[in-house]
Amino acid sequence: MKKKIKLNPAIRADGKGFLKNLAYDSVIFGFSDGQLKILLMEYHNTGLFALPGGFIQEDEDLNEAVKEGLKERTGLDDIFLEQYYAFGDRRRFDASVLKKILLANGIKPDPDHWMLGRFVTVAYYALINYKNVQPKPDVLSDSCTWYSLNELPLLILDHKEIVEKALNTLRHNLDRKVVGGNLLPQKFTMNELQKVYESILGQELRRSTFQRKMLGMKILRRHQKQFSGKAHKAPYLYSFLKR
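That one chain, whose sequence was just given, in the form predicted together with another copy of the chain:
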């Protein structure tokens, strides 16, 4: 079987083969040091930061395009991913920013270069296990690294708003879906899970209530204890039941 080569959109001059006026951006959440973090790209020689994103090929499902892009950035294949909003304000777009990025990459765009046009972007958020990932920049950017939600750099266009809405959506879905586990390794302690919930909700939770609730849902499997070497009772490890 012939392997499909995916050209990076940025290096194509005409934008052929891609849906016009349409892009996607993904807010990729990870958890480390007790904090929620997201992946950001920094473009060559510009000091500009942006969400990982891309374009959709004409022969590709929207959701598949996003999964594919996610795989390129993170190397991960089976990721919790959810679409949450299409940002379509006309003023969200600013051609000068895109032009700056292209120029810094040695591309001198015509005024009617396809990437300088207006785009509606479909936003997704993903939850991944921080430890499994070595983020990789794309052709236009020289880094793809984690930033704590509390200390984000200035983002291009309306990407700040996109992040905020992602977090809000994640919060609202937290009670409907058992989403928290996607940010942790397969086995984790109750305290680690609680920390994840707390950082998503932005508020502290009562330990006993949280534990009772989680155990009451019957979706956790209890494994052996985890001995940390510290001078206190060792917590059990848990994992989520598949279904």
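Any chance you could show the form predicted on its own after that form predicted together with another copy of the chain?
No partner chains or extra molecules come along with it, only the chain itself.
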């Protein structure tokens, strides 16, 4: 198997080995404490925040590049992943942002450095189990950390728009995506499932109506109750018939 090239901007000022002017960005959704969260990178010595992303090697499939990048950031390879949009507006081009990131990492780029050019980015979103993730920053970043959607820091370029588009895409055909994704553990309560829906939709749902809908869809298997010391309040556990 051919060894993968590891991106080192300091020695690859011409971008040799990578597709020019094309990148990917990933909106990685997780669910914890009743909130929908996403993973963000903070670039070293800049105070700049961005979505996890990367570049594609000339001999590499786009989807495989994204999967590899997600595995490096999360430690997971069994991920619900969908490509949903390509962002290529001219207004997203701002060489000063990338120049600041490179300078903060001890790299003084020439004006024609490949990372200072205009990029079209292909966007993906992923649904993963928050508890299974071991976030790891890339070579240009200090941290890779979960942030609540309601408390996001200021993001570079058009990354806020990329997040908003991902959320709107996730809301479409939500039932299929929640079942196919990994936002919940293998077994969960009806209340936990409702909280996932509410956090994605951004609104509260009537408990009885939601439960009736989910049971009527025939996608859940009911298990034993989850006892916590108060038997009369113990909720049933459920799992999806298909994930």
